[in-house]
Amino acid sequence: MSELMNSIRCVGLVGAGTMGRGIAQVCAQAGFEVKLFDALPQVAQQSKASIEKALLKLIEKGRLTDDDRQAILSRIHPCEALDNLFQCDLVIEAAIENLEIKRELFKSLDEGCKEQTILVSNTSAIPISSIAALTTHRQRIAGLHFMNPVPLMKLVEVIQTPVTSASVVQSLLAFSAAIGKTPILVKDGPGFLVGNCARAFYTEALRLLKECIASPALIDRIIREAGGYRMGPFEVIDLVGLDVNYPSSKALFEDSFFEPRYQLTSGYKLLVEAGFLGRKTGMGFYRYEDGQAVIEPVSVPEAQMNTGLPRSAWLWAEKSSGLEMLTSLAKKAGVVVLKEPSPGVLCLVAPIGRDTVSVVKQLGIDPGSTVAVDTLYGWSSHRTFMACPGVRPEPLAHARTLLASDGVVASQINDSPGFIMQRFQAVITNLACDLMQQGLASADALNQGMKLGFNFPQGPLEAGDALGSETVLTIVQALYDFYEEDRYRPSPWLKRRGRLGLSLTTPD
């Protein structure tokens, strides 16, 4: 077979929904003809439709002027059979995500393409290798995995097989440039890296949820405003629909021969099954009004509504810059800082990776007045505290007033490993070592993915390395000690790293 050529002039799209329309519609913007097929009839015409509609749109914000709507719409031809695309120069299918399909669709395109045409699907999880199983010329095919909405998103997953050429590898990535999209090098597998990652985002939200540590608007709501993400996990799911989060969560959990850190919970079935499917449907993880999330208030007990501070207070932090924390936060609310714990006193500690039990065995000191607050995340922004079951209600109380006195949001949870951030990044960064462990990609193409595919605020390496790696390595393996179970084992990559007190983006 002649070399497959590195210049890409004509693309053709098998699939003309909502992902293969936007690809369509990024391709002809760049200059590139593009040909539009798709198995229902009159689909590829209609979705040339909504693209000039969208386009429409765009000369109503000054992005595009009329000239170039008519140029960019002159390059779409929507297309009646498949076998119209075989003289492209890249294919991109962007059909339903069923893998029978997905080879039939290949092994036609490879006995009917010319011989340098580059072969890609655009599938979100579906193993490239899987989907090349009928073919015969495999050093050709490759996956494009855009994000959706396509024409905003900038990321897009280059997808190598171990048989996928080098030049098909360099022509994917040059073309992905072209269009304006930022492309990362992915190696083949379930889920490949962006859908890979994420699924930590979601298990380990559910997880809490499931040992009723708060409710789904609680944890989205610390995880925004102590984490900094942009949303919560359950808003997402809801957003996304739990009729397509559901059903490629629960593949990737088989897919990976159900592996620990993909599991998910009965609950999360059982609401889909109920179809609750979130905002589509009215009901999910929220209840909907008119398209609204509707957020019941959190109540408080009156018996633990005193306003009043404590005169004094005990504190203890795992780490000093903790402590200093506390110690400020009380002499500026005027609390006296003891120096050992007095009986019914508050006593105020600042644990990593424990619970508010753990902490209080460990130290030998009174569980009904101790309280524990995450001073790793939210402290300047929403605090987050918890206690150990059977806590009196005068030192809950007076650790609430304390901690919003200095007019920071303060929200109690049940005692957690981890409170609710540093379990919930601890567990996203220490799968992402995994993946660094298996070669999936780069550093940085993990950081990059993350932050462009899925709007992470920071790349999971770079969020561990902000914490500092023994503090994620800290983490992690308490709860893993805690709950003894593998879904909270070490990563190899985060143990070595987080050791030597190296950057988790430090390679082998």
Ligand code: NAD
Second form
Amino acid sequence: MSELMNSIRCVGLVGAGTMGRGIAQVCAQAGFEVKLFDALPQVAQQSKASIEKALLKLIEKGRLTDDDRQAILSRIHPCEALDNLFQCDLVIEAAIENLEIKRELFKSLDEGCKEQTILVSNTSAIPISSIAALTTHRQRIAGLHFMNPVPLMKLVEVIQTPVTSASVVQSLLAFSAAIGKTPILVKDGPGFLVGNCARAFYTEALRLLKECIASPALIDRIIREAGGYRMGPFEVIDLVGLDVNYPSSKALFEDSFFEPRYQLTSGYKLLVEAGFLGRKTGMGFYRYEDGQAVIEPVSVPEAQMNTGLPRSAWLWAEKSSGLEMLTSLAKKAGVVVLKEPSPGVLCLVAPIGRDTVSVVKQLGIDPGSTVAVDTLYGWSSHRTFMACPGVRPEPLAHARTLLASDGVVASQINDSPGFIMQRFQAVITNLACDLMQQGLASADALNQGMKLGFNFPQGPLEAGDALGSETVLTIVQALYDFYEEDRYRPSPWLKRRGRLGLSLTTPD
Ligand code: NAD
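Just the form predicted on its own so far, so send over the form predicted together with the ligand.
In what comes next, the whole complex appears, and the chain from above leads the way.
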């Protein structure tokens, strides 16, 4: 443990709002003295009172004793002036997200604090180097980005600027561990790591919606049930509020010099401008009644619903494992598997990264009888299928019945290269690979950060490795070939590893 860390006893908090309060609580619980200051009179006192309420809840749950509560509260000292924090060993700025205010605060802290004091900002997205612009002792300035709600979220991003000293970084890593958090080290830049990598989670869902591949409810459901994500992107945006998500997403797009991977959609902007801000306004990507999202049922024409199983079908898959899945399903349902496609008979195909039309053209089969199904995601939880424009109702209904014949839910989407889950996951992993190429953090930090900081079921590199780096590259390359847009260009990191079949965590 670094010497500086050993000397951290007193922590100053500037800003006693949602984050300052939470950070003060976890520091005091870990045994640190805490000085709490807010620009608004009474706020620091009120925050201490609300920390007391939070501690009482912990007592109710049997996680704390009353003696603990008293000891913790005795370590929290509301202050009336910023000067009262000048003797602290570490000062954490958690004032409102405003660059000018943060710059002035850091100028005052840098001028007033003792030489050894470490100064950090809990900013969500403003680069630390920019906040430190008016200071002179920049080696002691870093970022310490907590997640909301602070007492519950394990992750802390320790953000290192090009001039933050190694000993300050070591102290912050040790301090974060001492207050019970899992720190990851991240290079300074717009959005840091979690806020940056999480953008693909939103932007690819927005793109799917813009192209009318499926409704927000179906996109969310497939991402949850086939992808294993706890919540779908539209549910998350509606929960945090479009007024919170949209500006930060737009800022990252602009700060990255209009990197097309971060591009939003005009449909999203329209909702924001209309004041449809999500749950809080009763309308966002979903409409809410009594706090519940209203999901319109998908109407299925009568003729499609009443067709039974096909007598026979021709099967094709890009991977042998996919062909085994299709064959086993057909046999179980008593469907005869043909050796060659036959006119008018269902062709059930399982492409990787491509849409149905591309497969039909490659194989020279009938577009009117072909249906594609995703065998990479959701085979046993939620199957996704799609067809060419102009597909005939009968083969489509046959496919629908066959795919649901063993009780698994099967949903139809419009033709899309990579269905929903293949492209959604591949785009997230491709962005994570780009962040690796930029040296933003280690592979471990990236995987950990997205699991602990954003509730991803797997880290984005882990998820890529589970598919295989070659497969991820195949999907991203197919998207790029189809759309011919830079947004889908494979990251150099992915290209090198995918071409060699190496793990995406393999260092340069
Ligand atoms: P908040 O609005 O709840 O609290 C901010 C507090 O800062 C207010 O009490 C305000 O009076 C005080 N303040 C404003 N100017 C000040 C000044 N000059 N000196 C001292 N206090 C001042 O905001 P929050 O959600 O706690 O966010 C605080 C910081 O943490 C922001 O930079 C935000 O981006 C970041 N952050 C927020 C979240 C989140 O989910 N809320 C998550 C991570 C990081």
